[in-house]
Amino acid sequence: MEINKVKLIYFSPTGTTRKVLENVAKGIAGTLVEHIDLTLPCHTRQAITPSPQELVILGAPVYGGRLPVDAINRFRRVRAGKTLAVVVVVYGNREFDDALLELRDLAVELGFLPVAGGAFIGEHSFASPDAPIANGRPDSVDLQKATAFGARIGERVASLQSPVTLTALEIPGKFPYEGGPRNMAVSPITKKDICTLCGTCASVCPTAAISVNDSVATAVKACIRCCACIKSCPTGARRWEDDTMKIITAWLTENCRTRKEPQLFGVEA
């Protein structure tokens, strides 16, 4: 089969998922690449209708072993007509659990034909210099693997005679899906003494939970704990002070030290 464009459709609050998808696309030679970033609320209103001549790479982070609910809701704006797809999740070196299976099933529901899937590692949302949890990932080794994955996808797609010859993509996981983020009404706080009211935190929040006027206010129930505000704050004013979050972060730091490697499905090793 010939494809005329690779379309990246993703939810990526801290940029790690986007980076992995870009490098997968880099490995698929000779095609145009288009980004559809569904991370911010203002980017989610348009209908998205990929054509059968495109290859779509769908990407999302893993939160508690599942897809973020906001990512699912935004992906549901996509309506594909037997378009080939690659499904990619990025997790913080704990486990991806049922998230990749969930994304494959969602892709099928939206009209895609999944041809390959991958679970990559990215710096955990809760990571910091003092709490290293896959810090700096995806690193150069991860990105090389992503590009090689893309090359193998390109070869597989080129060898397909038609979509009807595609076999079902096997992904590990359980259904009904298990896990998911904890139900916690918490959010990062802002240290007023070092906050410059620059508005960066509000500009990167995927749920528009943050507003900046004479001070920074956070709608706690809308926070999904992606930590985009913390990682992007130029002065380090956004941070966690919640005791439960500190306990969770300490557990992850202690128990998720061993480096994990990307797992790939649907392509020859």
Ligand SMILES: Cc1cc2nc3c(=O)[nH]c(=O)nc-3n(C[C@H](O)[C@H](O)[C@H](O)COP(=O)(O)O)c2cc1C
Second form
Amino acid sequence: MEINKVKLIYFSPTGTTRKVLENVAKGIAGTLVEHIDLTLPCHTRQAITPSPQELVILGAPVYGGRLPVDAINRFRRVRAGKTLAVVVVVYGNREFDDALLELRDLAVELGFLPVAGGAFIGEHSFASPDAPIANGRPDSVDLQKATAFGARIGERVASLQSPVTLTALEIPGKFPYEGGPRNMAVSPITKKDICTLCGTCASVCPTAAISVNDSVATAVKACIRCCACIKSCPTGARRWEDDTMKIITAWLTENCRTRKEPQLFGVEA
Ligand SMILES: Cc1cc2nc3c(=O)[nH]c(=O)nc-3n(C[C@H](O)[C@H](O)[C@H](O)COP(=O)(O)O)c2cc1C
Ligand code: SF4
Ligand code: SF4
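Let's see the other form, the form predicted in complex with the named molecule, since the form predicted alone is already up.
Whole complex next, starting from this chain.
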């Protein structure tokens, strides 16, 4: 089969998922790449309708072993008509649990034909230089693997006579899916003495939880703990002060030290 475009459709508050997808696309030679970034809130309900001549790479981070609810809601704007898809989740070196299975099932529900899947590792959203959890990942080794994965997907797609010859994509996991992010009404705080009111935090927040006027206000219930505001604040003024977040981060730092490697499905390793 010939494809004329690779479309990257993703939710990626701290950018690791986007980076992995870009590098998978790099391996699929000779095609245009288009980004559909669904991270920020958007008030249009207009459907996104990839064509059968495109290959879509759908990507999201793992939150509590599952897909983030906001990612699912935004992906539901996509209506595919037998478009080939690659499903990718990125997790912070703990586990991806049922998230990749959930993304494969969602892709099928949206009208895609999943051809391959991958679980990659990205720096944990809760990580910092003082509490490292997969810091700096995806690194150059991960990105080479992503590009090699893309190259094998390209070969597989080129060798397909028609989409009907595709066999079902097997992904590990359980249904009903287990886990999901903890229900916690917390958000990062702002250190007023070093905040310059630049507005960057508000501009990256996927749930529009932050407003910046003569101070920074956060709608705590809207916060999904993605840490985009913390990682993008130029002065380091956004941070966690919540004790439970500190305990979770310390646990992850202690228990998720052993490096995990990307796992790929649907193509030969
Ligand atoms: C609320 C929340 C829950 C998370 N749960 C998990 C998890 O269950 N397993 C894991 O390994 N990483 C987990 N992570 C880490 C992210 O999956 C990881 O940092 C990912 O690279 C973030 O993707 P992004 O850069 O595209 O936002 C979680 C992050 C957040 C914010
Ligand atoms: S990004 Fe940081 S410095 Fe800028 S407004 Fe937000 S908290 Fe203040
Ligand atoms: S306020 Fe919450 S949801 Fe918004 S960017 Fe910060 S951590 Fe993410």
